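Let's start with one chain on its own, the form predicted on its own, as structure tokens.
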Amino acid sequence: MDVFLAQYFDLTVIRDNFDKVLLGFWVTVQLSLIAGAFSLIWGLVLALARTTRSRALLPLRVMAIGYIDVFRGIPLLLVVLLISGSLPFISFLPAWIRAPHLFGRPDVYWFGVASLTITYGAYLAEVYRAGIEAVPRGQTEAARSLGMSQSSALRHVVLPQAVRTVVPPLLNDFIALMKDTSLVQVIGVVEVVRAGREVQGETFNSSALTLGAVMFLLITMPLARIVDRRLNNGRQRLSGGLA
């Protein structure tokens, strides 16, 4: 037991490397927030294309379905490696896409953001689609009877109800996205896991990784409780309505 505690809970190692691990965790939080915001927007765009019933937009719907199926089926790690290993060499793309250095961050940082957005946009699109299809069709018909256009009914009637419905699964996917930011370490981004591994390599002790795990839990556990509360409130409203 003493060996276990010394390997994973050495307070001296944690104290000496706290700042380094905390800096890595700040990178993780930034990646999560930026990629999460982009994924919400991109997922909504995909969901709207996926659910369109317009014959004129049928090719767009087919492309959206294909995109969602492909990127839900490819491991995120492969997407990270494909983006970082090929994008810099596509000569017809502008330099700010091939080698982005925005806001003082290196290109590998933005390749990680792009990979997370591309992948999680596909997952969030299905979450949005479930919410949109859960809104009774009569809501749209009622809005159209009041003189709203199809797009106005979607924007003012359907989407607000759909988004409220899917908040818990969106939060669940954000928790998953935050944990998956650890995969971008393979292209050189020093996030919390990479920082912990560097300390582990220097000290032959895993306490810095334990510290990183605690930092993750400080964020993910409150989010998980929020998800549970939203789900419980939804069940109570449903049971009250049925009663």
Given for the second form:
Amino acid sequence: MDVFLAQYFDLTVIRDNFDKVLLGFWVTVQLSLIAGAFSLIWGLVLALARTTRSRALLPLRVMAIGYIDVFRGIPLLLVVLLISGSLPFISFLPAWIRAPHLFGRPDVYWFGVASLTITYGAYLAEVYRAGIEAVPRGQTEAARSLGMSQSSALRHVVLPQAVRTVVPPLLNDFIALMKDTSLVQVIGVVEVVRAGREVQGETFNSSALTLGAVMFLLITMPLARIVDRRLNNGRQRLSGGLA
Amino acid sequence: MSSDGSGAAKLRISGLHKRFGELHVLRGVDVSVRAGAVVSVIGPSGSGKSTLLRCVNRLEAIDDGEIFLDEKPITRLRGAALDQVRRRVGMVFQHFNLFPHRTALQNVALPLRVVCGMSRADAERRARELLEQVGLAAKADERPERLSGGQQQRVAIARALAMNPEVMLFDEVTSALDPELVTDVLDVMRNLATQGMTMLVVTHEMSFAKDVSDEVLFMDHGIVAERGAPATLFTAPSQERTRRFLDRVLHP
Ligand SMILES: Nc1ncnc2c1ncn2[C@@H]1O[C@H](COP(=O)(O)OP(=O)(O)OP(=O)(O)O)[C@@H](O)[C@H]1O
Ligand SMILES: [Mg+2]
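Since the structure above is the form predicted on its own, I would like to see how the form predicted in complex with its partner chain looks, so please show that one next.
Everything in the complex follows now, all chains and molecules, and the chain you saw is the first one.
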């Protein structure tokens, strides 16, 4: 039992490496928030392209379907490797794509953000799509019958309702994204898991990783509770409305 | 009283055909509604009444035939021109279709802002007037889920009226309501008719059709099987199938 405690909960190791792990966690939070925000936008764009009924936009729709299928179907780690391993060598790309050093962050940081956005954009697109398709047809018809254009109806009537219903699944995907930021360490981003692993290598002790786990839980557990509460409220409102 | 001939038609539907795949739902429908007239459409379920109304403001694509508003064809309009025509033709649905994420007031104000480009303050002032007109000023700030079906339907009417339509289409607007709530909605419609609104009304309320309409159309299997002044059509229908339908709905 003591060995167990010493391996995972060694307070000296935790105290000595607290700053390093916290710094790593700060990178994790940054990656999550930045990639999360980009994914929210990119996913919405993809979902709109995916759900368009306009014949002129059919090619866009087909491309969106293809994109979503591909990036939902391959591992994030693969995307990370594909991007970081070869983008720098594609000479006709502009420098800010080949070797992004924006806001004082190294290129691997931005490759990580890009990979997460590319993959989670595809996931979120499907979430948004479910929300858009759950809005009854009568809503669009009422809006159109009042003389609203297709885009006004989408913007003022359909999307506000769709987004409201998909907040819980979006939060769920944010939790998943936050955990998946740990994959970005393979290209050299020192986020919380990488930080903990480095300590583990030096001390032959896992307590720094335990600390990282606790930091994750401090964020993900409250989020999961919020998701539950929102889902329950939604169900109650629904059954109350039918009664 | 006949809608053909006397006076210019506000709304005219000519030779309208609509198919859903193999199903030939409208098989050459002609309707003409004079300005200020009320035309009621009755008929059995599935005869194509809703489809007829939905074709008028082009919620359904039209396969053949023409629709005229003020004798100008609107059948092939698209884009902004079609949106413009839809403003002139208000529609009220069986299931209200209020925007659930907005209050009664916002339901009416939203199209005023989005379609007519009014400021928020102006739109809400106008919306309040309209809600008052349908007797719902007190409910302005309630969400639809907190309103009775009859109240929701009156908000939906106010919302359609907000665009100052020249023609109103009503699709069985009382048939999803509890019996005791029907009267309020019918009263609002009666008022509109008295004020001279041009109306095309699909209804199961035979007394309303009898009292308010200038003309009644009986639809069956995608055609207008019989048409006439309410006094004649309800008391002395010329067609056997009209008689059978009326027997069934008037003496259930
Ligand atoms: N979008 C659609 N796709 C396929 N068939 C449809 C569609 N809408 C209506 N129909 C069919 O067209 C026929 C006419 O429908 P419509 O709703 O116009 O009838 P209605 O006279 O309004 O009936 P009710 O009194 O029940 O409302 C029905 O057989 C219906 O099943
Ligand atoms: Mg119908």
